[in-house]
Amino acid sequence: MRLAGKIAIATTVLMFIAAIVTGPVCAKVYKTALSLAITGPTSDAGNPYSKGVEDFFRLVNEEKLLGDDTIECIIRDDKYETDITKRNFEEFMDMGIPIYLNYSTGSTLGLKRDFEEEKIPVIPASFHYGNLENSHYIFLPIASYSEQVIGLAEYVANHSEGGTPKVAVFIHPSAFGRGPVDDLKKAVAAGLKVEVVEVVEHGKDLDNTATLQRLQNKGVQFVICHTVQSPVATLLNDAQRLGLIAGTFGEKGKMTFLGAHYTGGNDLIALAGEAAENFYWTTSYTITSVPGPGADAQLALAKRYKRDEKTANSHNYANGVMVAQVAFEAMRRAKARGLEINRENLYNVLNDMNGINAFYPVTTVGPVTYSKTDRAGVDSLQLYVVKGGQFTAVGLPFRSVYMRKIH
């Protein structure tokens, strides 16, 4: 037998022996986990959010976006109760997850020290700026609630007439709701030309008549809301019944209502009906009522997994898709660099997601950028307003000027 033939046979034998010794190269399963309110308070946001996360990871696996490797995401309902979230997180850690998706402001703050001890990167559904203070491992998906509320106040200051506009803030009675209030007051102290007349923590009351009449008597023209859709819808319906909703921005003797991320979207229009007309809202997400690649991608994903129309058009479905996109992209980049997919490497990949390495998901109005000094993902915000029963874009994406000044 010729030498070449002997070498080929020997090589084949060695490869066969190596296969017996080492076994076949197996596809890997990377685990991640999500704890959130699928039921209970804020489930109107948590339910579509969970479906967005689930659907995007299903797409990753079915389309083999990580090759033969797959992502398993364990999703558990915590009913918006921090104690349940903590138990879920402890069990998730026993499963060896390298990145974690949390939900509420209260549980994110409550588990902040745990995240530091475990050195695990965390992407919450909460955009509370306080999540970032004395923390290294929490990565906000988009601009913080503080930036959203201050951005709305800046729009009021820049587009109102007749002196310093009087503003009331209508908030959720929780850490989630209270989060941006101090930052807004700091912005005012730094020169933002609005007067914060009153901060209203809403209760479970079904009638806001007394509150609205009090605000009107104080000369309030603008109400900035930071809560969830249901209480805002109640507020708008009461304001409409009292004839207080402004027909145009800043109409004298009336009130113009504005809101941050969790106050708006199609759910608000469904709940408030005609009373939602002229409601101004800001978020960093693209929405399906504004044509574009983001709307097309969201609707196609929802259709693929047979989601109902309400879910398909929810900005919180997009929210869930986006956090799953970021987690996947961190894994994809680590794998592309030949790195093990573990907590440390994903943390470093996320911190390197800036400049030429910025991540551009079609679900948002700007790129996702992180670094060790900037862990709020999408810095840009888009202002929307309800016209003719649907949200339309107002101007181009923007950033808050005063948020840069106070932080």
Second form
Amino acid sequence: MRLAGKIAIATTVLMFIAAIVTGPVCAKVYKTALSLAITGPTSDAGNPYSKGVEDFFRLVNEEKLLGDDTIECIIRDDKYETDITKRNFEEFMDMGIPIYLNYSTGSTLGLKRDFEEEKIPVIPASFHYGNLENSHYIFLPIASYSEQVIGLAEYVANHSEGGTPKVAVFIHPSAFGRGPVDDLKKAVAAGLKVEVVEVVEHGKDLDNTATLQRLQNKGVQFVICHTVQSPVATLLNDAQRLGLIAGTFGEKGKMTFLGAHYTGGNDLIALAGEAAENFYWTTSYTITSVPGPGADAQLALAKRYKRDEKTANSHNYANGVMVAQVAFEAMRRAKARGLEINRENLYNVLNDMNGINAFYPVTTVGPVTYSKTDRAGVDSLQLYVVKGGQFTAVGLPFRSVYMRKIH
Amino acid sequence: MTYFLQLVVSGVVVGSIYALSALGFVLIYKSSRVLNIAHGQIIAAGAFITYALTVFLGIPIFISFLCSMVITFFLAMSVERVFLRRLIGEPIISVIMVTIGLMSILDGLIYLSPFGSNNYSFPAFLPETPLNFAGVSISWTQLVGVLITAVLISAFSWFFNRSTVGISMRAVSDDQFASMSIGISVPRVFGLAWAMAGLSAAAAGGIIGNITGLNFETLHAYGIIVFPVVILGGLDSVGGAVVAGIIMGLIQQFAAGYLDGNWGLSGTANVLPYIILLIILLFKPHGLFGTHEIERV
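For the form predicted together with its partner chain instead of the form predicted alone, what are the coordinates?
First the chain shown before, then all remaining chains and molecules of the complex.
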């Protein structure tokens, strides 16, 4: 009897252990990773971006959007330094991640060959068109910087009166800033009716008087900016002081300022104040100052995770949520097809994301479509303008015509 | 002609702010022969303290600005007391390495605060309408910045040339051991130099932040951007910093106004100051007004 009792107890213990061990085998943990600038240059964008990624994956796990399976996303700061990004990426690869979220233009270009060798799908925060050249595994979340800048130039061409409008391009002194300049020139060569009078690479300028007056002397009416908010804010403040900001789009003798994704958002208004009025901005994201399901979803997510108001209303928070959504959607679809979550399958699922399989996140102004020949996610752009201290939508989402002609 | 005058005014404005930013370097070097690599971080800290006092505590901005200068005065003095006092008598390179470490620590502390990765701007407190004289425009922000710079630089010049403590600081700069032998407290002089550098950095941070907005990356970059000004003026000359700052400001504005965008040139405003710096240093290796030391061996 005593032996039988011991066997019974041992059996019970073994069954208990087996239950514990076999339980998690059913629920899988999918690892992914993000390396970005939480500190250092551009951390004002990277910080809310990382929170967007973090919050969306928390939502996926808490709401069991992948059933019992969960996503573990490792987020590391790289201080905007490519060597640190590379080190992070190598460690992430050792962890066996099936999809990787990257950040800067420099590191995306620098690691492009690594991504090809590892055959891992990558979604960066950089929308540089050059990321897509000689590469198969980089998927831009939204329209490229080139498409944004050319789209703005097309808007200028279509909405300005009299003659060919004179345009200056105000850019960040880096690969990120210079990226779309050649494409814009190609679009002009292909027939886009604007004259690019000058490309201005800014520094840490305390006073842009000389630049602005030089541009005015050359008859520049439109300044398309492709940089971050701080230099644009200084430019706008100086333009306001000199009385150069157009009160209406294309006002004669004045300048209308426009900008691509990273120039705009609430931070620009915070930095430039009243000088931001009438600044035109384009991005593929919905924004919280324009009511709609995208704004509601973004604010609800931020509220759920107790984010401050600044983060909740940041377009870079939306940016982070969006890339997390795409990564999650790829995993969800792979799982629904009974596929293993690995690099190859996620790569194929992403390339199938088009036509009736297009992905519709509510925080963008159009669907995410990827294929082997189109690795820019949301192709549509929305134009916004600052009115009364906040961005409001101008017209309906649009697509660049000339981007299709030159690429 | 109006265009030329506008560039002159802009150059003087920018140059004055450079001079004020450079002042902290000069004050520390003048008394201790140390280059404080963390100066940009102190500039940023000064700007953020002004903002925090104004927005979070509701103190009027002019008073916040003065309070921020007082706070950074004691903050920099504490930094010297905690980190640098024990290095008196050690090789200068050791002290400079400590300031590099200090830079990392201050970076880390600021990144832990909301100011590290958010953009802010001071509440508007000056008239929006710029002043115009014969077609030449200057904003109130710029004008106030220039006036504050002028007052501070005059005060520091007087301090070094006329006051007993200022003369003691110059003596310490010349020879620490000789200064000690005549009863000057070298540690006290070092502490005071750091404190005054902190004060001037807070003033510079407040002015720059009011022009560019409060972005940590932008603000602390001025610690490096003004380096050519410090070298050109002579590392230990307050007057040199002013003259060199204005020269640099004018060069930048004239380059942006007359060279950039012509003959295929671009970005000369950012490069030309360094080229001119190199040329001047070929002929004046100690800068325009730096002390030329002759050692008898």
